[in-house]
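Single chain ahead, written as structure tokens, the form predicted on its own.
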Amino acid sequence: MQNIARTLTPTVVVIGTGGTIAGTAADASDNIGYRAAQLGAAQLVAAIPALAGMTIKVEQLTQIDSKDMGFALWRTLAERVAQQLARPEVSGVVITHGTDTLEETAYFLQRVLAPCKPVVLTAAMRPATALLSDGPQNLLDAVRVAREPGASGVVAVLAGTVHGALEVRKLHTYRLDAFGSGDAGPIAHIEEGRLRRHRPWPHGQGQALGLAWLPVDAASWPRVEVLTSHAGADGRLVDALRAAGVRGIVVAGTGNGSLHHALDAALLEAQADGIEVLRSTRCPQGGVVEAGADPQAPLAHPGLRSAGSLTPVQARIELMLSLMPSPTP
């Protein structure tokens, strides 16, 4: 199969899902009052002359604002990506996506697929009609990464930076370099079409759960919600979630995962009733650090598990996947 693949023209599959990168506004100077998901992925590709000489296949999976991303679409997207990667001529897959939930989709795909070929999510902070739209360069860079020999795993490419799926996060609401990679730092930078890599590709990060792990009916996926600790927090929202039948709760604590005492008590009660709880932090950088090797050192919180370096939304996906029943043989 590998010998056959070497004789084939490398093909990049671009899967469109909508987002700001496909958005339009009535006024080219308007970078906020636009409508997302108005242009097809084929239009985005055709607008970039540098892609004309490459073998690119385009598939429009959906057209949504990524704030409306859901589990059923995640499953369909994972299936389509896996099918395309199985083709020997495909060197990688690019997914055009909205920025709002890009980090969640990236984390989900890495945990489910952990692909040995590159899967590259890209997006834009400005619509396609903007005077200085960032989408075309981001898409061109994403295709460059999808064609990179030896590249693997799920990454995000924005503003000339390659972020790993397990670290990428949106840090700014408006500016073009809105994404970061936390303490890990970016995997690479793209400089005039050339890749300068700083650390390994994410293929080896985590074992792929596989599509068989995911229930076909997305409505049956375990319900996990995110709460935030803050001044004056109490347990009423925890009680409401318990009544609603949630299976898990991720709490975004203050600082190193600390919690208001009233919220803490309610979460401990929920955990005692069988609801899984993970403790993360609302801080944009860093994770929840537990005590070191000293067995005499007290745990930061002896009752609720730490989410470690995971952001609250990453921890939510991880907890949801852990609560899914094992696939039947």
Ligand code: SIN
Given for the second form:
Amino acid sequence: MQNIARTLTPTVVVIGTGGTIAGTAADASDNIGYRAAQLGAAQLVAAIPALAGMTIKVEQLTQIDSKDMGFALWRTLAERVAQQLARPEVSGVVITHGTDTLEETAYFLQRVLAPCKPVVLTAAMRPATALLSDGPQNLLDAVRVAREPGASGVVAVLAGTVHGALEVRKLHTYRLDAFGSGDAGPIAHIEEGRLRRHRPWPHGQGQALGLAWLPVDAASWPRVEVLTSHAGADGRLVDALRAAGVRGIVVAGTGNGSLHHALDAALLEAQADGIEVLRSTRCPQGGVVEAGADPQAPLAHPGLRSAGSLTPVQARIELMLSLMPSPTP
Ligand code: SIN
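Switching forms now, from the form predicted on its own to the form predicted in complex with the named molecule, please provide the structure.
Entire complex below, previous chain first.
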């Protein structure tokens, strides 16, 4: 099978979902007053002369601003990616996406598929009509990573940098170099089409849950919400979420996951009543550090589980996946 695959022309499948990379503005100097998701993925590919010599298949899955991403679309996207990766001639899949929820989609796909071929999310901070649009270079770099021999797992490619799906996060609202990989650092940099790799591909990171894990009816996916601890926080939002039938709560705590005492008390009460609670941090860098070298030392917060190095939105996905019923064999 591998020999046959080697003799096939490598095909990259580009799946379009919208975002600023497909956005347009009336004025080329306007970088914020644009409409996302206006151009089709086929137009984005056709605008890059360097892609002309490569075998690329384009599929337009949806056309949205990624702030509106939802569970039904996530499931369809995961299915389409898995179908495309199963074709021997496909070396990898590129997903054009909005920057705003890219890190959530990347994390979700890695946990569900953990693919042994590359799945590359790319996006742009400037619309396609901008004087200095970053979309074309990002898309070109993404296709190169999707053709890279030995590449695997879900990654994000932006501003000449390859981030792993489990680490990537949007850190800046406006600058072109808006993404980071936290303490792990990027997997690679792309320079003139070549990869300078710093660490392994994410394929082996975690076991794939598989598509069967995801309930077909997205409306039945467990409801998990994110709350933040802050000055003057109290338990009223926790009470409102309980009344709304939430199954899990991720709390973005202050510093190393500490919580306002009133919020803390309400969360402990919710947990005692069967709601799953995970404690993360609202700090943009670092995770919740729980245990020291001494296994006998008391935990920082013995009552509420820590989300470790997960960001609040990653912890939300993790908790939601863990609350899904295991598929019947
Ligand atoms: C979006 O996330 O779809 C809009 C913003 C962006 O892509 O930068």
